[in-house]
2 protein chains.
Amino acid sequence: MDTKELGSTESAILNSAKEIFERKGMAAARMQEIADEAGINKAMLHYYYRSKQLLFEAVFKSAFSMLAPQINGIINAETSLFEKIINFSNNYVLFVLKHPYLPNFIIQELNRNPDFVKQIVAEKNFPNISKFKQQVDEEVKKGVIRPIKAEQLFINIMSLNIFPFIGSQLLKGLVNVNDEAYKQLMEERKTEIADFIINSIKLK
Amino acid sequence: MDTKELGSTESAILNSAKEIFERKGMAAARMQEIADEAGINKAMLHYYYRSKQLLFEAVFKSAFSMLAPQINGIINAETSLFEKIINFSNNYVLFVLKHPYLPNFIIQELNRNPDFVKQIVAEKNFPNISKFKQQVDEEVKKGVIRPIKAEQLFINIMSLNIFPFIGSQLLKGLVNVNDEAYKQLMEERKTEIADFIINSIKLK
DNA sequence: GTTTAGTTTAACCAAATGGTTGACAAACTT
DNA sequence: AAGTTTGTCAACCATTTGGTTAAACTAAAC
């Protein structure tokens, strides 16, 4: 596949590995397939990354470091609570269009390997909702929004944004629409989600 | 493992296969492990189910037939819209406590194999939201709830209920709570979700 | 021009894995 | 009771798979 210089072989491997791992998951991914995708010999994978496990971890960390700023940047921005909700919903849809398999990959592998969470959480760039929490508590106290735990609100925001993509196959079936119509629904959600949330919490 | 008579070996296999497949997914599951779990010889798996693929399909269909009534029964009940929302949120949490890996398994394998959806949708007991849709449209027209597409409301309900379990590892990390505290949050959601939704759509 | 260090490949290997076979036993059938 | 079907198992098989190795190639250093 394409590379973008920088130890071209090494980054070609990482790119191909990302593609295969994200689409198939650790267990179903094949080293040979990654090598083929990168257009290089299988031995190169081990030359640069030692083992499947280590290659996987490199991919996972790289993937997580794409998602984290997405969450962090918006949740901890210097904007009002409502703006955060609007921005997140809007941006997340755009993000997923660029990386369709990424969120599912992360969630899946995190479930398969719960200990992994601890490693990741320990890292410096791991998102932190403390600022968001403080903001929510304030708005509740000021009577701008109805009483709600910041944790629950955060889970709601994440759920409404992430699940429609992860559960897309199931939802397509249940809602009984084709790919095109579902894509249209997702498009609408860029504003629908924020409306839905703000309507729920805002005290007029 | 335990069996519950009825061709004891065959059902022992299915039970063990469910357990392993749901926890590890198709790709990572091992036939030997399923046999061990069932306390029988590996050849028996093939005697009763021919191949890994067929055993997997049996498990998947069985799993889906547990989830479907959960959705169907409530969404198409003879109750008011608000009652449906309340009942679903309440029941779903109880369901997941009994079958922790099931929803994730279904969504995961459906993603991995999108063609599978068509097969499943064709079956008679596949949930259908037409009644729910009609109900939502009516309530909008009557001015009981604000204007919202039934499909979007449905997706919101599903997202708010299902995602917190599927993404539990990620959310635990982001919200920064331990297993115990997270379980507590899930407990609260039995009522929190319905409140959140109804607050959003209800016109006073 | 030779050495040297890093890079790449074809061929190979051992373990794991899904699946098969043939013997054997238990349960029906007649 | 003899024969037939059904269920069960240990051993086996072919293929796949992650991983290794030794030799060949490349390009910079001397």
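Predicted model only: the values in this text are computed from it and were never measured. Positions refer to the first chain, counted from 1. We call the rigid core the largest set of C-alpha positions that still match within 1.5 Å between the two forms. First, how it differs from the form predicted alone.
If you fit the rigid core between these two forms, you'll see the Cα of Ser159 move by less than 2 angstroms. For Val136, the Cα coordinates differ by under 2 angstroms between these two forms after the core has been superposed.
The Cα position of Leu55 differs by 2 Å or more between these two forms after fitting on the rigid core.
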Given for the second form:
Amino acid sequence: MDTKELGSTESAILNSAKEIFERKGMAAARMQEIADEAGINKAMLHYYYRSKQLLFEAVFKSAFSMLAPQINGIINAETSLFEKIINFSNNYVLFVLKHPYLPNFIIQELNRNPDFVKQIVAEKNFPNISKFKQQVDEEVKKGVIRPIKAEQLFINIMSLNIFPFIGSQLLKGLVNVNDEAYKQLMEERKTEIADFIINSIKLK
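What I would like now is the form predicted alone, since the data block earlier showed the form predicted together with the DNA; can you produce it?
So it's only the chain below, everything else dropped.
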């Protein structure tokens, strides 16, 4: 098997695993299902990934490696604080609509495998909010926004963006909408979140 074929097979495995994990979750997913979805036998799947946990981690890292640079790029860009909030919400919602399994992956791993989470946090491309914190402090001093800790503001941004995806099944019931209507609500949140946060902190 040449290098190109190896890469193609691994890509098929990761894409298939992503689909299975998204539909069934980590616990209910089976390696045989993933092999079938990828069009390979189980022995070949184990050649690439010896366990479901390793495959899960590979899928997680693959998705997170796409998201982390975007977050880093936005919070460290030479833009205003309000532009950062707008861009963060827009990019995050767009990303999760394409990768809806990722928020639940993160929560699941936080609770189940803290050592793996530590590995992710230690990676060099993990988002760094130092510049964001400095910018928030400066905007507070200039009287542009009300006094607020940068950490609290960042947590607010993350929470308002993440929870609607993690709690989607509950929220669909509470607001009484179907999947399609809820997806439209999520599309609208690209601007709703930013408007809500900015209006809650700005003074001028």
